[in-house]
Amino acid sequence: MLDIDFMIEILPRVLRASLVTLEISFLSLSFSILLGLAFSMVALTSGKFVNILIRCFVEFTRGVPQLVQISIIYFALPYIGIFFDEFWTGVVALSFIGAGYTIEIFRNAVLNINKGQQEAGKILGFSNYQNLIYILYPQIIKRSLPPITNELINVVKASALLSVISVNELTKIMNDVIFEYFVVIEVLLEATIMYLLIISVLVYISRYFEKKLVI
């Protein structure tokens, strides 16, 4: 039988634990988003070298395992001086794991808008950028909303990495608790309810904004 009553206990600290990782998440998909808008609009409007540096930074967040990842950013800041705590190194290797995927994200939504339009901003006298700007990336929000969710709860889930830099997020908390007590189940389940509750709240926000926005 479960223990009902433990489960009502430990759950303040589960609930503290999820805001962490809420936060965590939130912050890291911002940064991401940013980074990928600028990393994007760098990659579609540079030479062939600028593009090259942007595909290794995209190869490599995508193709190195995230744990590895979060391993040399909270190793290697404070080796170059850059001191962050946990919860803000976590913020920073989970964005940076984020934007190699925004970034592609941003530039396909960009490389799929008809070619016309882009020809149209030239006759107006846009450069580049502006083009970028003021015409296609106004038009990407809401097709890109369904792969930005997605990204969303792949950061969500690679939240419970930062666990193995004390990062006080809900994985964290989940084998404090099963290591102070010495219980499983319990700890397992409710931490399980907690991961599904916080992305059917956010599948659900995006939905909402997707179905809202008219582009």
The other form holds:
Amino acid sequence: MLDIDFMIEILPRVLRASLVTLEISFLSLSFSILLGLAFSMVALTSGKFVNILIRCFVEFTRGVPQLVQISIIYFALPYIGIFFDEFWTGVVALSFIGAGYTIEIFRNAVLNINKGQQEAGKILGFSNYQNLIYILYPQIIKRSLPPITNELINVVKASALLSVISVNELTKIMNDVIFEYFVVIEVLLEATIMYLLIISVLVYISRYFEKKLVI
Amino acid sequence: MVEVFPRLLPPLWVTIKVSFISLFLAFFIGLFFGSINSVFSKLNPINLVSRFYVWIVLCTPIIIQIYAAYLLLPKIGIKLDVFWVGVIALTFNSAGYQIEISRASITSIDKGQYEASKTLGMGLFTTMIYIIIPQAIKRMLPATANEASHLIKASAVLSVIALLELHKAAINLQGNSFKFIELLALQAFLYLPIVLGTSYIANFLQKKNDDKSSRIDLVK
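Now that the form predicted alone has been shown, please provide the structure of the form predicted together with the partner chain.
Following is the full complex, with the preceding chain placed first.
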């Protein structure tokens, strides 16, 4: 019933596209982790006004559909004079979306640590930033790994939306192949299997690290 | 912006309609399979199938599920309006999450409740309907409200199958007027209150549940 030969024929294209999906996901996850670390540090050490700004950003990334945010970035970047190709626009969009979540992840992880640690650091003469970098952040690595895993899954799934701005990732290639050959079931099945594989393997790896990292 | 605002209201209603109909359907599907999942053993065939289903839903992007519904339904001879294709796709997606939510809330209910109702001579079915599920629904509500906000956001993806919801309508207007940034901002401000509103309802329900359970602990 299934045309296996055809599935094998398109496999190289699908694999290349999955590689692009993986690339985008890893790049944007790392950028959003960096952004999350930086902005959570700013949020934890500064006053009310900055906190309200960061809060607005977080609520915006949560409250607006990802597709709308992607198109906002897609149209807004050239508007303010920044010209990227689709791939990097996609990375920027996904990092932007992911940062909203990672800020909250890191902020909550720090707030969940016993308050005595901060006070102890202060008594030892650490500034707020030193306190965060040397005492608090090393402790939250293990704690924030499960939500980061979640975020990784979200990023891989969100990268599928980048097909609407014609980044050549898995969903876009799937769509192209469907409308080139007019074969639906095989291509959909193959794309689904690729996504299942990618996400399941990534989840398995990060569960492994969760068990390994005992602090 | 003021000029196009009224033209975005009917599509906004479509967005709300499609997400809440799907949420409603998915809630009951989730409740049904979730309770079967939590009551019977793991190797029950229904459980195996529903676990496999949940795995697929949770590990594939929603855009693929929407394409699948759009392209596969006509293949098996079901020709529906694009609105109902959207409802089916979102229900398919949301049911996966709802099964997990209801399974978690039903298993979180104390074992003593089952034993107590057994002592009162109730069968398993009566126990589930009258004792367990009403309590479980209360625990499911916060997560379900969260799911509602997810669904509203996911409904924007239905624009790829040309359902005229908020995002698609805005894209069409962009094509007519070339006011890209204004329309995007307008869209964002239409989505924000609904999505954040539902997620605040979720937080509120969660807090209410937490207060109640802590009060019971105090009485004990």
